[in-house]
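A single chain comes next, written as C-alpha cells; it is the form predicted on its own.
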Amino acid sequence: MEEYLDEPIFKKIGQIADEMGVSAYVIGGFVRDIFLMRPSKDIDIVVLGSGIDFAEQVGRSLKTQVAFFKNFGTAMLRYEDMEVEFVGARKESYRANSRKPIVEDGTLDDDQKRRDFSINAMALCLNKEHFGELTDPFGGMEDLENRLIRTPLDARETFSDDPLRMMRAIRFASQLNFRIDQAAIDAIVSNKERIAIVSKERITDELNKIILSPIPSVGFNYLFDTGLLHIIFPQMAELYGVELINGRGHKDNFYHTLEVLDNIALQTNDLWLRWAAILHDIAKPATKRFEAKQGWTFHGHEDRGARMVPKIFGQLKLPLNEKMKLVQKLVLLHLRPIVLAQDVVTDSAVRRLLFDAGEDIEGLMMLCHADVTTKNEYKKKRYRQNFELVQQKLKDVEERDQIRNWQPPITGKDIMLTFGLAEGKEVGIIKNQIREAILEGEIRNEREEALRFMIEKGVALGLKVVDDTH
C-alpha cells in the first residue's frame, strides 16, 4: 500500500513515530477514500500513546502551528492543503442520556472498535518497518467491494451509543450508493427514537450531506423506511400515501418530490435549489381536496408552502436569511412557468415573471424543468418543448424591456414634487399605475414615457402639476 502514502507528510509522521518510540498510523475516511479513488484532504492519524504530545513534536518538526483540543484530547495541524487530526489509541464507553463517551486509553484494536462501520475502521501503518501495512479487523475492504454499509459491532449498540451514527449510515449510502446491511436497518428501526439525543444542528448537517449526495433519493428512501424522516422532518413524510375516493387517485407526493430532487441534482449542486425541491409541494397534504368534478386539488399549496417554509427552517435550524427567502420565493413561485408553457405566452405574463423572479430567474426554470415527472413520453416531450419557448421568450422580453431586478423609472420622491405632495395614498396609486402600465406593455421602462403617464395619471386624479421638471 506504499504507493498511496506518497505525500511527504507520512513519510515524516513516520519517521518522528520510530524516534518516539509509538507506533501511528492513517485511520479512517482518509484509508476508506484512497481504495474509493476519492480525493480526500482531511487526514486522522492515531497513535499508541499521547496524541497531543505527538502532535507537538510534529508541529515543530514541519515548523507549523498546532491546534490543541485538550478537553477531546486531539490536535490538529495544517500541512499543504491538507487538514491532520492526531488523537491517542483510546477505548469508548457510553451512557444512556448522552452520546458524549466516557475515553480511556486502548489499543489500536480498542480504536478500531470504536469507530462507526467497518469501511471506516481499516487503518494504514506509517512506522518504518511496517509502513503502507493495512490492519482491517473488520473487513472493511470486503465491505468496500460489496459496496455495503456494515458496523464493526453490534449494530444496535453502535447506533444506541451514538444516535448520530444512524443518519451517518445513511449518509454514506447515500453518498457513496451502497446498500446498508440488513442488522444496521433493523438497529436503526429499533433506536430511533434515540435520534432526540442528537442536537438539530449535527442532524442538519448530515441531512444537509444527503441532500447534496449524487442521487439524493437514496438517503430519504432510507431514512423514511427506517422512520427516522418520521422524527427529524415529519412535514415531509406527511407528503407519503396515495387516497382513493371514487377510484380516483392523486399521485404520491413524496415519491414524486424525490424524483425531482434527483431531477434537480442532475442539473445543480447548490443545496438551496435542492430544498426548493424539497418543499416545493410541501403543503399539498394540507390544501388536498376532493372535488366530485375535478378530481383531487391542492389549490394554493405554492402560497401555504412559501409560508410554511420559514417554520421549517427555524425547526431544522437552517439559516433564517437570503438562504430562506429564496427557496420560499421559489417555492411561491414553481407553478408560474408551468402555467406559462400551458398556456399562449404572452409579452405581460413574461414580464411579471422575471419581475417577481428578479435574479434567481434560473433556478426557478431548474426547479420547473425538475418538477416534470410525468411516465408518458409525449406529455414530458411537449412540457420539455414548451419550457424552451418560454426560457426564449423570458430572454427576449429580459434583452428588451430590461425587467429583471426592476427599479421603477419614477420614485415616489418624483411624483409627491411634481404634484406638491406629502407621503399619502396618492403617491402609492400612481407608483402601482406605473409599473402595471410597464408590466403591461402600456408604456415603455424609461423614464420620459413614465413621466408624461405620472402626469396623465395624476391629473385624472384630480392632483395639480406644481413642478414638471422631475
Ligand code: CTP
Second form
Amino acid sequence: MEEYLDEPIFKKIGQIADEMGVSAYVIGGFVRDIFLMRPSKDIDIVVLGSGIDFAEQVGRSLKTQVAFFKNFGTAMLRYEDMEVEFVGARKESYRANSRKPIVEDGTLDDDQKRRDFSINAMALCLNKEHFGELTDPFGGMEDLENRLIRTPLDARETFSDDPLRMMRAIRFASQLNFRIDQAAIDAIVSNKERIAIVSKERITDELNKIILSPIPSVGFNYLFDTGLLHIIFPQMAELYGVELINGRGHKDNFYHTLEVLDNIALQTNDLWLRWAAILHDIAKPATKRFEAKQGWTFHGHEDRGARMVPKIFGQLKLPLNEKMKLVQKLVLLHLRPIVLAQDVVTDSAVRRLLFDAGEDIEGLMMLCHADVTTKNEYKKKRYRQNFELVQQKLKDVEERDQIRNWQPPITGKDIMLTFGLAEGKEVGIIKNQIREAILEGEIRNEREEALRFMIEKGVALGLKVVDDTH
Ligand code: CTP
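In place of the form predicted on its own, the structure of the form predicted together with cytidine-5'-triphosphate is requested.
Expanding to the full complex; the earlier chain stays at the top.
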C-alpha cells in the first residue's frame, strides 16, 4: 500500500511517531477513498497515545500552526492543500440521550470498533517498520468489493451510539451505489426514532449529500423503506401510494418524484434544481380530487406547492434566501412548458414564459424535461418533439425580443412627464398595457414603438399630452 502514501507528510508523521515511541495510523475516509480511487485531502490520523501531544510535535516539525480542540481531544493542522486531524485512539461509550460520548484511551482495535462502517474503519500504519501496512479487522476491503455498507459491531449498537450514522449509511449507499447490509437496515428500522436527538442541520447535510449523489433514488428508497423519511421529511413520504376509485387510479407520486429527481440528476449537479424536482409535486396529496368525468385531478398543486416551500425549507433548516425563491418559482412554473408543448406553440405564449421565468428559464426547462416519465413511448416521443420545438422557439424569441431580462422600455416617469400626471392608477394601467402588448407581440420590445403606443393608450384614457419630448 506504500504507493498510496506518497505524500511526504506521511513519512514525516511516521518518523515523529517513531521518535516519540508511539504508533500512528491514517484511518477512515482517506483510506476508503484510496481504494475507491477518489483522491482526498482530508486526512485523519489516529495515535496510540495523546493525539494532542503528537499533533503539537508534528506542528513544530512542519513549522505549521496547530488548532487544538481540547474538549474533543483532537487537533488539526493544514499542510499544503491537506487538512490533517489528529486524535488519540479511543474507546467510547455513549449515553442514551446524547450523541456526546464518554471517552477513554484505547487500542487501535477499540478505535476501529467504534467507527461507523467497515469501509470507514481501515487503517494504514505510518511507523517506519510497518509503513503502509493495512489493518482491516472488519473486512472493509471485502465490503468495498461487494459494494456493501456494514457496521463493525452489532448494527443496533453502532446506530444507537450515534443515530446520525443511520443517515450516513444511506448517504454512503447512495453516493457509492452500494447495498446496505440487511442487519443494518433492520437496525435502522428499529432505531429510527432516535434520529430525533440529531440536529436538523446535520440531518439535512446528509440529505443534501443523498440528493447530490449520482442516482439519488438509491438513498431515497432506503429512507422511505426504513421509515426515516416519514420522520425527517413527512411531506415527501406522503407522496407515496395509489388510490383507486371506480377502478381508476392515479400514478404513485412518490416514485414519479424519484424518477424526476434521477432524471434531473443526469442533467445537473445543482442542488437547488434537484430540490425543485423533489418538491415539484409536493402538494399533490393536498390537492387531490376525484371527479366523475375527469377522474383524478390535482388542480392548483403547482401554486399550493410553491406556497409549501418556505415551511419545508424552514423545517429542514435549508436557507430561506434566493435559493428558496428559485425553488418556489420552479415549483410554481413547472407545468408551463409542458402545457405549452402540448398545444400550438405561439410566440406570445413563449414570450410570457420567458417573462415569468426570466434568468431561470434553463432550470425550468430542465425540470420539465425531467418531468416526462410516461411509459407510453408514443406519448413520450410526442412530448419530447414538442419540447424541442419550445426550446427552439425560446431561442428565437429571446434573440429577437430579449424578454428574459425584461426592463420596460418606458418607465413610469416617462408616462407621468408625458401626460403631466402624479403617481397613480393611470400610470399603472398604461404600464401594464405596454407590457401586455409586448408580450402579445402587438408591438416590438423597443422604445419608439412603445412611446407611440403609450400616447395612443393615454389619449384613449382621456389624458392629454403635455410634453412629447420623451
Ligand atoms: N465516523 C464515525 N461516525 C460518524 C462520523 C465519522 O465513525 N458519525 C468516522 C468514520 O471512520 C469516518 C471518519 O470518522 O471515516 C471521518 O468522518 P467524516 O470526515 O465525517 O467522513 P468521511 O468518512 O471522511 O466521509 P466524507 O468526507 O464523505 O463525509
